[in-house]
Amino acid sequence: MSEFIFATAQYESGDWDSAPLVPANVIDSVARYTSIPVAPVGINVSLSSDDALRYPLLYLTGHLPVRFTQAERQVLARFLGRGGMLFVDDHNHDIDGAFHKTATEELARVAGPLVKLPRTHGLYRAFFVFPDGPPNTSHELNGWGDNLIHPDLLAAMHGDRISVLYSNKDYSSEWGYHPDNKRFFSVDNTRFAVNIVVYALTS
């Protein structure tokens, strides 16, 4: 297996670089728990560039409205059509905010409808086992002020495989800390990120 490189999608609208600590944390977890060869640093790649087609997994996040350019839509469609997987995480603590509404519209336009991913899906057993589906974040459990936990992730499928995985659980905040601080957690909250990487590489 070639070396896995964690790639963050850079898009023209919004604040694509709002979670700068997430890549290092996910890279640390992949190296810590798996035998997957992984590059020690991630890369930022323009969603309008053919360079995006080189990676099996792209991570996209932000707080602000998302409007893809025509070039970004075209590259994303090619990326997904070639078997790539896009993981999109809403980096907000709100409900149906601007990022969520616009990102899901754009994704549906390129990838087709986003539907609830069954909690029995193989993603939740790809490495660690999450019997109840997507793990909740501390923001959900400690309160957004709305007493709401988003119980499911959304997905667009390419055949029987996830092509777009969409989260409005704000894993970007949950995983946005220095990897050295993992020792303070009784359970490493980045373990689900490992499942996403393993699924993207092996399914």
Contents of the next structure:
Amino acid sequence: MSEFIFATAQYESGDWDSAPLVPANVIDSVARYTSIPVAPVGINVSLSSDDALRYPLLYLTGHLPVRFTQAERQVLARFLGRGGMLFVDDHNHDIDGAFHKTATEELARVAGPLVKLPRTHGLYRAFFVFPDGPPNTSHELNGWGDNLIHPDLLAAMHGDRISVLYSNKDYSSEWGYHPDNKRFFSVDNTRFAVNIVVYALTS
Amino acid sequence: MPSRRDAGVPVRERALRGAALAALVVMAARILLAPVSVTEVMRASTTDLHPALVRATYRTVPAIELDAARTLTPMERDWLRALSRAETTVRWRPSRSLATLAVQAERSVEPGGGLAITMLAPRAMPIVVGDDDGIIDSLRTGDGALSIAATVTGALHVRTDDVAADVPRRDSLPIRSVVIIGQATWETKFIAAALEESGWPVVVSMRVAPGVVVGPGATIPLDTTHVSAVVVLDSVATRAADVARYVRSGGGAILAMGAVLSPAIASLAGVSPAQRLRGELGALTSSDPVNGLAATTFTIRDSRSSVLDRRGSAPIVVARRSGAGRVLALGVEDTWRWRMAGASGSVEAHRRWWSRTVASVAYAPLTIATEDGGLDAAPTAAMYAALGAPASFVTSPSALPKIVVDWLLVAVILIGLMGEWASRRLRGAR
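For comparison with the form predicted on its own, produce the structure of the form predicted together with its partner chain.
Below, the chain from earlier opens the complete complex, with every other chain and molecule after it.
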């Protein structure tokens, strides 16, 4: 039985590796809270390569404009059609920013329109319960980025399943620290990452 | 001195008289020498069988000899069998080589699965498969056996040039849930997806953390009124006792490697793991994608087990009966890779493979054909069973029928005698 491997998607444009500490932190949380067999290190995989199809949950982030190549669009379309799930986080936390504008455009071309995910969706109860929807980040609360709190996540659906989960909340900054530092938090702020992983594995 | 004309007359008259006399002798010989039984044998062929059967029914005939150019219909077979039990000897022989055709149709235990049809016929025989609505497909047998799956309306009809087999309509099978028990992994998720997409009602029980299970599969009663099959994927088989009881009562179980390794449930599988093999590099996108998956070979501990698939010579999929149910030990691992990273069409292929794998063990209540009369799944075999093996005929085949020969002889006698009388009158003799 294969382990869950946290995979970060590389794409040609932009800065795909802007949150290098996130994978380790998410992996730590999955191992800490669940019995899901998880690989101790993540992997980076090119979105233009068929290798991306080996990792049914992909994490994509960045600050810069996102323009997929034709190969990236084709692989992503196959990935989503076969049952994969892409989690995209706007590292700018800025709905007027280059990442948000270009990424949502590109994703809509491949996966269809992104719509608000209801706060009652199963994602928010997949493991931990978030009755108010997606947890806010310190970046939102401190007024950084677009100085807005984004109460909802966006999603492209494939049937009744989320195929693309899109966040403007900047979880890439929120979760971008060494896992050992979780001990300084009264509430672990990576718990929502566990929900995303459990949802991807069970839905 | 008599003229040449007068001299030839007596010779001609003697010849005509002799011909008439010879014909009379032949007729007498035919009457006196021919055995009584032979003269009373009725010869028939499949082209005129029905009137012959009617005649034989209303007029006692000691024997019927049938030249069969085709297999008989069930009615014809039954009629001949009835005559044979009423003291009419029935002999038959094929007038041409009759194909041996047998058809088996089983309702596939899959949602909307139609029939799994197996046909046995001589090598490379053209076969037409149809149902009450018309022709479904035209095929040619390979090595003598052919299996297809088809959705059939009413009865199934299979034809070769001279043999027709018909299988009665079958009741549809009730499809119940498939319970998937395993850890929250890609394998569990994509097996559930494949089965759901195939139309199976799927109930999952995915273990996420100690005491945390996703899905209602942990509580559904495991019995044949609720569940068609159970797929157990991990070694922490929380419901091992339930699964064992369910299988004994007729249910089907698929035990993946994790379950085969579990002491609580391994005894059901009748195998023990032998060697773990890596998938063949690049095979996932080839025509044999299962070879691209990692697999564990088995050592078989139950001699009644059947090996369904091998890697090299080592078994990787093994089936056996356990109580009234069926168990399949699956050595192939991480089939989700086939779906996600396989060639074009791999999603459908993965879905079909899992649906058929589950169907091969799923609980299927006994069904009875709803209309059996007049249908015939193995007509050649049924003909042998009803009439016995082909036999030599007592009457020898003649170029002309007996009645024609008799009339020819009468004509020869009449012409001979009339000619001889006319010849005498023309020359003035009395």
